[in-house]
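Shown here is one chain on its own, the form predicted alone, set out as structure tokens.
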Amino acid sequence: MKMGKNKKVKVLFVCLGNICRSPMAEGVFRQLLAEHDLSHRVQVDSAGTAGYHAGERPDRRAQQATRRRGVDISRQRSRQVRRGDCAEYDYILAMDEWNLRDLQRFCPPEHRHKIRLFLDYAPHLGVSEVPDPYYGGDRGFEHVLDLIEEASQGLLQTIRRDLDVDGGY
């Protein structure tokens, strides 16, 4: 999907409660964009398919894990996916099959082509889902960050091609 010179690409990361995986992905990808001087061309947000934690900060363990890698997600606030997100965002990236199915049911048919699994951008990993670390220990959050960092690189490559920035990589 090639974008015009002044068009902004919009990316939405989605998990269940928007307190672990999707805010971590938002923070990591936002930092990656800054490192590649693309923050002005790409808008990033995250949301949950459920509104259990609406208005809350990311899970303390998610904040600690990302902070150890130089990413601050402490200012983010959880929100539930809104109907308007389906039209507004160019990439709607689910962390797992469950949330993918929920998004496909939620979004109107004309926007379903935007919905994918986030790990589709890291096929070399051999896994399709980012596991929910909520009920696990600290190692689970580190593993999730490893997956997010890999998929973020693949997503960045795709978006660079869309924006025709140095022809991708």
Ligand code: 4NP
Contents of the next structure:
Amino acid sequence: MKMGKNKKVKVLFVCLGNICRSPMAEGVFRQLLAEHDLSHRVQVDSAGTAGYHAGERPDRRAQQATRRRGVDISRQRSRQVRRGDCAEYDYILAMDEWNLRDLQRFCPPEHRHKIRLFLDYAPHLGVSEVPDPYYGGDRGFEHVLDLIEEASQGLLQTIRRDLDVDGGY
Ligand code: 4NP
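Give me the form predicted in complex with 4-nitrophenyl phosphate (4NP) now, not the form predicted alone.
Every component of the complex follows; first up is the chain already shown.
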């Protein structure tokens, strides 16, 4: 996908509740964009396939784990995926196979090509899903962040290519 000079690339991270995995991905990827001076070229958001935590801050464990890596996600608020997201976003990235199937059902066929598993951008890991840490301990959140950091690097390379920024491959 090649982008016009002034068009922003739009990325939406999606999990189930939008209080653990996708808010962490949003925060980590936004920080990476800032480090690469690309914040003005890429818009990032996150959402949940379910709406039962709508309006809430990220899970306290998710906030703490990301803060330990220098990323503040405390100002994010959970929201459910909206039909309009399917048309608006260029990359709609699911954390697990369940999210992927829900999104494929939810979005009209002409937008389904934008929906992928986030870990497709870290094929060297040999895992396809970011596991749900909600019912586990703090260690689960650290593992989730490890996976998110790896896939964020791969996604950044892909988007640099879209934007024709040097260093994309
Ligand atoms: P997330 O985690 O999808 O990574 O935000 C979950 C959050 C809440 C629930 C499940 C998963 N829940 O069942 O309330």
